[in-house]
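The data below hold one chain only, encoded as structure tokens and taken in the form predicted on its own.
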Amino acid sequence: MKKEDTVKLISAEGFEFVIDKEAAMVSQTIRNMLTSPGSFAETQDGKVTFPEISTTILEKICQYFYWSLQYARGKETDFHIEPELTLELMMAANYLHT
């Protein structure tokens, strides 16, 4: 895959996510982070840095939006989330317009 085709997404402690930018797409803040026009660091480098969101939680998220494609083309399973990750998971998501 190549690096265009890709998004790295980092937590607050700094740990690095590597996913498809069309699964970061799902996220609307995320989409306008990187389509905006003008030289915004994160369109040009495909890096986003959310220094509020802990590793734990970013990558509950990542695994939603792989999900949420699946979802989308049909394929209905569940996603499982723990209860104490239930209200840290539902700032960042509105945060992310997910």
Contents of the next structure:
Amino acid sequence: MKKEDTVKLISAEGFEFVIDKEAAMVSQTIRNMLTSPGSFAETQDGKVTFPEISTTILEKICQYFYWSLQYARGKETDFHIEPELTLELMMAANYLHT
Amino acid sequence: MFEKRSGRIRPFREAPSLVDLCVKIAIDNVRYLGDVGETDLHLLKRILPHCTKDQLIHVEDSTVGRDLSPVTDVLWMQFYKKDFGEKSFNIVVERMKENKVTFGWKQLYEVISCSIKMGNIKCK
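Would you mind giving the form predicted together with its partner chain, to go alongside the form predicted on its own above?
What follows is the whole complex; the chain from before opens it.
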């Protein structure tokens, strides 16, 4: 995996998730950050910090990104969401246009 | 994690959005819903209509420092119509128009239901 093909997503607690850029681009918000020229300084070095998203939620979101890619390729499995995470996850997903 | 294939990968079917998946789970578990925190109103608009009256009361009471009436008022209006009848509903709407005042439907519901309990008004 080449460095330029990945992106680092950083949670509120400072935990870093390195994922494929392709996966991260499932999020419309992240896609805009990564593709709009020059407007987001931090995305130029492939790092995006989410001070409002906790590690647990960001991890779940990364899982969703990969699940979503697999789903689009025909592997239609269920994505499990723990009920206790629902509201927080929903708000983050809403922010990320995911 | 994934093999790179040549050319564009043709999607079979678009995956449901994470927001939609969460809304579905929230609706399925609406009986456990309490404080909805900062959840956006447009999302609550999709979830709260699935609450029973008691569940809605619980959500409103548990959610502190936030007015949910932009979403719940219309739900209370429906409870009002259902419990006190179309006729009573029309009278209330008429009276509010005449007096150029508006009250929230939750408040109206509570007032009428209290009056019925005290025997001041007959239901339906």
